[in-house]
Structure formats: C-alpha cells, structure tokens
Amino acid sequence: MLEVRELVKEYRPVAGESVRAVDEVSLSVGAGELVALYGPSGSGKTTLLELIAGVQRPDQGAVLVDGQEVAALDQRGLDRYRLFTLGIVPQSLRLVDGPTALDLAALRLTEQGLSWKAAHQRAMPLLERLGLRARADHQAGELSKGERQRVAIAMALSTQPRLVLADEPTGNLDTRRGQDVLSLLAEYSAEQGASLLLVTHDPQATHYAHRTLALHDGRLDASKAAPADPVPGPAS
C-alpha cells in the first residue's frame, strides 16, 4: 500500500550548511499493517509524514501509495488523495471554536458529499469509541487538549481512509486513554485493511504495532527499533 523509496528532503538555510531532515529513507507499510516509528525530536519524523502526505515534495526519491507516486499528482489529485485515501492525525490541531465535536468529526464526510445528518450518524460511533459521547455537543473551545486530540482522530478515521498517518496521537492523553486510542487504531487497521504509520514517543505503541522502526538524524536505524524500556501493555 505505502512504499517510500530512498526519500531525501534537504533544508538549505540562508547561512550555514544544509541539513537533510530525511536522508535516503526507504520503508513500506502493507495493507492491514501498523508500523510504529520512534525517534527523538528533530529526527525528521514529522517531515517524513509531510512528504508522504504531499504537503512537501522530496528532493530525491519517491512516495508511492497503491503504486501512484504522490509527488506526480497535480493539485486536484492531491486534494482527492488527502480526502479519499489519506487520514491524518496531526501532532497539534487548531480547531475552530464554533462547531461541536460531532460537527468536526463529521466534517470530512460532508466534504465527500454526505449530508450532515448522514455524516453525524457515521461519526458518532467513533466519538463513542473514543469516550466522547457526552462531549459530542460541546464546542471545540470547551474541550480539553486531550479531548481535542481524540476529535482529531475521529476526523481522520471518519472517511475510512486506506492510509493513516498519525503524528503523536497519544501525546496529550493519559495512559488509559492512550491505550484506548492505540487499540482503536490497531483495530481499524486490521478491520479495514488500512496501512497505518504511527509516529510516537509512547512505549505502549510497541504492543500494538506489527513492526517498529527508529529514525535518527533523518536516517532509519535498525539497531534502535524500539524504546529501551517499553511499559507492559496488551498485545496486538
């Protein structure tokens, strides 16, 4: 489903040496597979996700999704790719204050052409699974940071994407809520046959992932594929 081939993204400051945020990275994520990607801050994880999402274009290499090279898509193709194929859970999400949690969870479905009623009906079970039923009618400004993070996850999964990119989806959650989210992502990947790339610092993720990878200074490091001291958690 997802194939990354020798991907390079280099930043060239006005003064000083250029920096390779992503340095000849190759990886693949199959249908129904959850891959966890670890690495310290500044290791290139978010840049890699942005390259896969088509937000940035690589200097070298290729990102292929179902055999289609993302960088070759025009703007209309990119828009369709992000709406119909891709689900993105951002590390931080600025939500407009007026809409309710349910409105936000249903938004991408309305962009696909569903009525608000049908979109709400499809989105509500996701909010329930994420422990947000009682908060569904609350505006975004009334939600905690962790609740907003869970709304973002509902938004990403609402359209049943075949590829999910999750950037620190448990970063604002306590241990129990983090386990709930990881369990939901793992179940979604298995049930929908979706490819899921999870960028995380959370050691719990090792118990839900089929494989773990590590990124250091823009390069994959096979010798450091998981945190040194993972906490106990349920197996995938």
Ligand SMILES: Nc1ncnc2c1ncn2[C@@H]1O[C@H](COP(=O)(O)OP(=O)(O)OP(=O)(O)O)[C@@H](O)[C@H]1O
The other form holds:
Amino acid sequence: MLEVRELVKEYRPVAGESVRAVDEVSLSVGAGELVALYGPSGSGKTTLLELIAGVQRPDQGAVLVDGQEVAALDQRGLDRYRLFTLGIVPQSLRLVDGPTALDLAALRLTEQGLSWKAAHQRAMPLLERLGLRARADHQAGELSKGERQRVAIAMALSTQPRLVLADEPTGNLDTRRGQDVLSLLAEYSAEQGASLLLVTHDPQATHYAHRTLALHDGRLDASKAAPADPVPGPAS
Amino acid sequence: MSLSNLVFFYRRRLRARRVQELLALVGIAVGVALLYSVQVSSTSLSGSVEQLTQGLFGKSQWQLVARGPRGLDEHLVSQLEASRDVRAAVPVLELPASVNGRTGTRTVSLIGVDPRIGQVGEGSLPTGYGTVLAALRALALPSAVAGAIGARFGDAVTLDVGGRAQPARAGVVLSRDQFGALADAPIVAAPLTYAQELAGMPGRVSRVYVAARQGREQAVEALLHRVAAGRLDVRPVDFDARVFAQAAAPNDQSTGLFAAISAFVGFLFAFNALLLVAGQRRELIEALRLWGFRTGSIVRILVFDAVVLGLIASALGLALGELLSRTVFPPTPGYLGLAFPVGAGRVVRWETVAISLGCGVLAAVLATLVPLVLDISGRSDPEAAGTDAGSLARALRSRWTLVASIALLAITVVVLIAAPGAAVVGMLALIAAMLLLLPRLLSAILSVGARMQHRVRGSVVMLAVGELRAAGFRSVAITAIAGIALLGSVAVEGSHRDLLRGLDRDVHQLTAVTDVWVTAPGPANALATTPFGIDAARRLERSAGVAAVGVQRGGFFDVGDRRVWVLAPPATSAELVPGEQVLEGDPAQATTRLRGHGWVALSEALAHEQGVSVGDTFLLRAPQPTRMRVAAIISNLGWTPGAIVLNADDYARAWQTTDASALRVTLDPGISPAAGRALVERALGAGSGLTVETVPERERSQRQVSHDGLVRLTQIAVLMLGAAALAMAAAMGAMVWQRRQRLAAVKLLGVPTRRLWHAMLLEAAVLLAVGCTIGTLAGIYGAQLLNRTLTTVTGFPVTPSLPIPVALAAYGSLALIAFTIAAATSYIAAQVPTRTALQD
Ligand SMILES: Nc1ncnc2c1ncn2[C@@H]1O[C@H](COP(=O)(O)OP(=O)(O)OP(=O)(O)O)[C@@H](O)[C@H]1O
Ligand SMILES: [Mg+2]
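Next up, the form predicted together with this ligand in place of the form predicted alone?
Let's see the whole complex now, leading with the same chain.
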C-alpha cells in the first residue's frame, strides 16, 4: 500500500551546515498493517511524514501510494489524495475556532460531498469512541489540548482513509487515554485494512504495532527497532 | 528599566510584529495627516487676512472706516495729524479689483498707500518705493499674484476697478525674501494718488489707520469718535480678521467636523491593527510577571511601545499632511474672496502641529492599552487567540448596548428636531449608536449563518462563519471602519449636494429676474457689489430693443462682526425678495413694503443678533444713518454672514450715491437673450469695461464661486472613502495573514485551495455588506442632521433630499475597492504552503 524508496531530504538552513533530515529511507506498510516509528527528537520523523503526505518534495527517492508516486501528482491530484486516500494527524493542529467538535469531525466528509446531516451522523460514533461525546457541541477554543488532538484524530479517520499518518497522537494524553487512542487506531487499521504509520515516543505503542522502526539522524536503524524499556500493555 | 534597556527590548520584540505595527503606523499617520491638512487650510485663510493687516498696519491701534464704497474725504487725515496725541495717521484706499495678465486673472484688493505707511507697517513696503512708484505710475504686485497672471517686471496688465478696465504696468514684484508673507497676499499696491486716479475717486480714501502716542490711546479713541460723528466707523486694527473669522466659521466648522470624522476612521484603523498584537502583548505581560518584573516596569514598557509608535506615526502623518495641504487641500478662499483679501499662502501655526501630534500619540496610547485593559483579545493561548471570550465583546452583546444605542438614537432625533445647533453631538451620538449596534447586528447575522451552515454542503460556509465568529471583535472593528467611513462620506457629500442645490436655487431666483445683466467685470464681483457710474443706464435706456433698465445697487457692509451683503433691487421689481427666501412675514406684503420708503428685509441670524423681528425698527448705520422698519426676515441668500435687502432708492439715500452695482435690462418682446446681449454690448460701447451677461451666463459665473468654496467637502468625502478602503483591506489582509497556519491545516486535511479562497471571499463579503449597509443608512440619516444644522445655524440655503445617488456611489466604490484588495490578499494567503500547518 505505502512504499517508500530510498528517500532523501536535505535541509539547507540560512546559516550553518546542511542537515540530511531523511537519509536513504526505504520502508513499506501493507494494508491493515500498523507500523510504529520511534526516534529521538530531531531525527527526521516529522520530515518523513511530510514527504509521504506530499507536503514536501523529496530530493531523491520516491513515495508510492497504491503504486502512484506522490511527487508526480498535480495540485488537484494532491488535494484528492489528501481528501480521499490520506488521513493525517499532525503533531499539533491549529483548528478553526467557531465550528463545534462535531462540525470539525464532519468537515472532511461534507467536503467529499456529503450533506452535513449525513456527515454528522457518520462522525458522531467516532467522537464517542474518542470519549468526546460530551464535547461534541463545544468549539475548538473551548477544548483542552488533548481533546483537540482527539478531534484531529476524528477528522483524520472520518473519511475512512486507506493510509493514516499520525505524528505523536498520544503526545498530550495520559496513559489511559493514550491506550484508548492507540487501540482505536489499531482497530481501525485492522477493520478497514488501512495502512497506518505511527510516529511516537510512547512505549505503549509497541504493543499495538505489527512492526517497529527506529530513525536516527535520518537513517532507519535496524538494530534498535524497539524502545529500551517497553511498558507492558494489552497484546495486539 | 533604563531607557537603553527599553530601547533594546523594544527592538527585539518589534521583529515579531513588524507588519501589525506598520499597519497601526499607517492608520495613525493617515488620521494625523487629515487633521493637520484641514486645520492648515483653515488657519491659512484666517492667517493670511491677519498677516496682511499685521504686516501693513500692525503698529497702529485703530482704523477709521468709511461705510460705503465712495470712501471718506482725505482731508480728515490732516485733521487727525494735527492732534498731538496722534503719532501717525495713514490714509489707505482699498477697493476690490481684478488684475488681468497674459496668463490669467486674479481677484485682488487694490491698495493705495503713501509713504506714511512706513510709520505703522511691520516690514512692509520700504518708504522709498512709494515715491518711486508715484513717479512711475505703476503697480506693485506680490510675487504670488504676478505668478498667477503671468506678469513680470514692466509688463502691461489690466486692472478692473470701480467698474472700469484700466491699463497699467507692473512696476515692482514683491518677492518673498524681501517682503515675507506679503508676497502671498492677494493685493495690488499702488501709490495713493495713482490708485485714486485708477479708481476714479480723487481725494477719497477708504480708511485711515491711526497710531496713538504712548499713553494717549484713550484720548485718541475719543478723538476718533468725535471725528467719525456717527457717519464713519471706529474699529480696532484687527477688526477685519474678526469679521473674517465670523464669515469663515460655518465653512471651518463643517470642514472641521468632517476632518474629525475622517481622522477617527484612521485611528480606528490603528486600533484594529494593534488589536492583532494584543494577544502577544498579554502573553508578554504574563511572562514578565512570572519573571518577577514590577508593575511599574511593565507599564513603562507598554507606554514606551505606544509613545514610540505614536511619535513615529505622527511625524509621518505631519509629513503626509504637509503634502496633502500643498497638493489636495491648498487653501482656497472660494466665495470669501469676494469680500476679504484672502491670500493663498499657507500659514502653519504651532497649535496645529501640537494638536495633530497630540492626537496621534494619544491614539497610539489608547490603541495599545485599551485592548489590554478591556481584555478583548480573548485568551492568551495562541490557539485560542482571537476568540471573543473577552469581556468587552460580551458586554457589547448584552442588552444594555441595545438600550444605550436606542437612547443615543433618541438623542439624534432630539438634535434633529429641537437642537440643530448641536450637530456635533448629534453626529457623535449617531456614530456611537451605530458602533454599539454593529456587534449585535453582526452576531445576529452570524448566528443566522451558523444556522444555515449545515444546509450547504462543503466546508466553505462553515469555515467562513466559524472564522468570523472566532475573529469576534476584530470583525466588528472592520465593519466599523466601513460603517464610519460611509456614514461620514454619505452624510458629508449628501449634505454638500443639498447645499449646492440650495445655493443654485438661490442664485437662480435672484438672477432670473430680467433678460440681460450688466455688471462691473471680474470674478470678485460675482455678487454684483462693485459700483459703477449710472450714465451707462442712461445710454441703454435710449437704445432700440431695450424695453426697460432697472438700476440695482448694493455692496458689502459691516454690521457688528458681520460683513453683510446689501442687495438693493430696483423698487419696480416684481419681487424684491424671492418669495421662497422669506422666512418670517408675508412675501407679498414684504414686497409691497420694500417698494415703499424706509423698509428693509434682514437675514435670520442677523435679525436675531440685532434683536429685531418683523415690524420693529432697525438703525441702518450707513454713511447716512437711517432708521428703517423690518419688512420681513429672509434667508441669507447664500452669503453666510448675512444679507440686507432694501430698494435701490433707499440705498442711494442712505449711502449717498447714485452709482449702480448692476443693471437689469429688459428687452423688447421677440428679442432673444443672445441678441439682446450683443445689442447691449454695442450700446455700451467697447471702452465701457462693463460685463454683459445673459441669465444662464450670470448664473454660471456665480455658481462657480460657491462651488469652488465648497469643493473641499467632496475632497474630504472621497479621501475618507479612500482611507477606509485601504484601512479595511489592510485589516482584512492582516486578519487573513494571521491565520495562514490554520489555512494550511485545513489544506492538509484535503480542502482545496480554491475552496479556502471562496470561504475568505464570503467572509469579506459579509463584513463589507454589514458595515457598508449600516454605514450608508446612518449616512443618509446623518445628511439630514447636517442639513438641519447648515440651515439653522449657518443659514446656508439647503434643499434637503435623500442622498440616494451619493449613497449608492459611495457604497459601490468602497465595497468594490475593499473587496478587490481583500480578494487579492486572501488569494495570496490561500496559497500558503501546506507544510506551514506542521510547524509551530
Ligand atoms: N525547515 C527546516 N530547515 C532546516 N532544518 C530543518 C527544517 N525543518 C527541520 N529541520 C531539521 O531537520 C531535522 C529533522 O527534523 P524533524 O522535524 O523531522 O524531527 P523530528 O524527528 O520530527 O523531531 P521531534 O521529535 O522533535 O518532533 C532536525 O535536525 C531539524 O532541525
Ligand atoms: Mg516531529
């Protein structure tokens, strides 16, 4: 489903040496597979996700989704890719303030052409799953950081994307909520047969992942495939 | 915190909010520029009148003034000089004139002086010049006048004076380095005897300036009153400046009011721009508190911010204002030039600079501090920045604002009906009411939008409504700019048009009373106030094709502080005062009375000031003081200081002159006006120097004068719209720019760029529609307020109407310009790289 081939991305800062944020990374995530990506801060995780989401162009290599190269898409193609194929949960998301949590969760569905009523009906169970039922009518500005992150997850999953990219989705959540989110993501990928790439520092994630990868200075590190001290959690 | 630390800290923080500070800077600068340039143009007019008297006669204390254009006898001067208390007595002949050169015509005062002027002048004509000029029989032209008519040293010019066109020569050009402000004065100076000869008034002077010996002032004043014997006026030397101030007041007031409204738009703009950084500022304050800064230091940091902004913006505004006042708003005397020697020189007073600067700094301080104090920018959490959770936003939507705005509207109704003098209060109340209603109106519309948003598929409506609601106070501020600008310009321009229509109607009523007019030449004579010999009438009466010739008299005449227009139509006129101009008394009866002996009609304000009403007696202090009875109270006939109407025979008796100021020629039936004009011109002969006009021609030359004087109102209205369009576009642009990250986030989620742009267009359209609509409605109402004021307080003849075309034009142009700019900025903002969403 997702295939990354020898991807290279180099940053040339205004001053100082250039940084190879992603250095010849190859990986693939199959349908229904959940892959966790670990790595210290600054190791290139977000950059990798950006390359896959088509937000940045790689210097070398290619990102293939269902055999289609992302960098080759034109603007229309990219928009359709993001709206129909992809669901992305950014590290932090500035939400539009004004619409309610439910509106936001339904926003992408109505953009796909659904009426608001139908979109609300489809988004509501997702919010419930994320423990936001009581917050459905609240505006983004009235939500806590963790609640906002869960709204972002609902927005990503609402359209039933076949590829989900999540950048530290549990970063602002307590252990229990974190577990809930992780199990939701795992269930989702299993049920929908979606590929899921999960960037995280959260040790719990290993328990939900089929595979674990580690990134160091932009390179995939085969030897250190798991965090040092995994915390026991429910087996996947 | 030391000053150097303050400066360092300021520069560090400025980096993060350059754009917003720049916007605020522009807003304040525009406001300051408008305030400054409008003030300069009005102080220039009064200043030039003052400078002229000051420069020529500043060291004298009194003037003995003749009441009529025929002046007083020159021998009076030696009588005064004979007194030991009198240090100097300087005779001056002063007459309205037009000087024509190769490239133009200027309205001037012909001033005849002799070398004695050196005794009372401050840096005026050096003594020698008079003698030289007297020998040369030439004119001295200030460089401004010489430049305007294209005359150089030695050139031949023509002087229209006393109803005659006189050839003359430019003997001296008064340059600015030698003569200072005098070089800008609208005068033509000549040696006294030569001037008397040009004017055909040998041995006559208009006034005598008198300086007393030290400590003998009272004795001299008493002497002057004895000499005047009730037939001349004894006035302080600065009297002309006072009379001018009275005449210029209505114009100054209206321009001042409009300038204040435009400045307000500018300052609102600044306020709006600073609202954008209020969130950042609050975070800064909170951080400083946590780090242990004392309140004093924090306040100093904030005030320093504001004062720096205010000073830089004001300096910029003064420069811009200086430019405006040189190019767009040069001082134009307009119709005041008919009765006063008003120059085109610019006079800048330190008060003007101080007021403009003060307002600029105050605006900056308020705009910086008010958003912080009132907590209107919402939570300091950057993601929630701009939420309208603030207390002011809440307060603005409470029921009390509705009550308050209804109360304010009630005030405007009271002003409209009962107290038209309080126009400023009325306009401010109207603006305040509108500002209080706006947030309610906007939130009502947005909640309708919020109800609608689920009916429309797709994210456009949702995003637009969401952003507008979230922007809260800021969207209100944008609509407020549109509202105030439209209110101001529709009210100003609407009332201006009504005023012009009223003036045109008056001109028509006063002009369309005969077939052909004969008057002394020159634009200075638009009101037919220059006298000329009556023999022209005799000649016309005898010529074929002329059925009748009516002699009209009149001129300017000082009553109290007012320079009043005296109009004396022939007693045989069908109506001596047009019926519509009669405000109190029966029009038909008024005409009957005025035809008889000893009746006058007075304009309203003048009658009030004199405490007389219909039927009362009124002492006309003409050269021959005469007790008259008031036949009617009339409008001011378009001359704001006031008007007096009596019949031409009574005028001749009171002013002791047979001169006419206009001839009304009635043609034999069947002769067209054009043919009539030609035959009158032939009958008068080529050398008469008189101007012959048909009714439409005469109306046109009069209209020119009134329109010129009021053109500034249109300029202000247009400028206000322009400033508002820029202000709104900038504010909307800044608002859009601030949310680039959120836009990027929405794009990341798959909403195409085009749809984001549409959402932003919808937002702009909503804001513009709300602001423009309420502003236009308020403006139409405001025009009625201004009309009432102009009518009752200034006595301007206004024909009230609903300014629908003006409103549509203003609405259309503001909405179009602002929408276009907003569309462009939001198009650019919509192109934000998606990547921005993933950065902090
Ligand atoms: N726009 C940029 N210009 C220059 N260097 C950049 C830019 N963006 C990221 N980098 C550098 O690239 C490297 C990888 O950054 P990236 O954001 O991908 O790290 P990360 O693994 O997501 O870190 P974290 O866990 O802290 O989010 C870092 O060294 C960073 O400094
Ligand atoms: Mg990252």
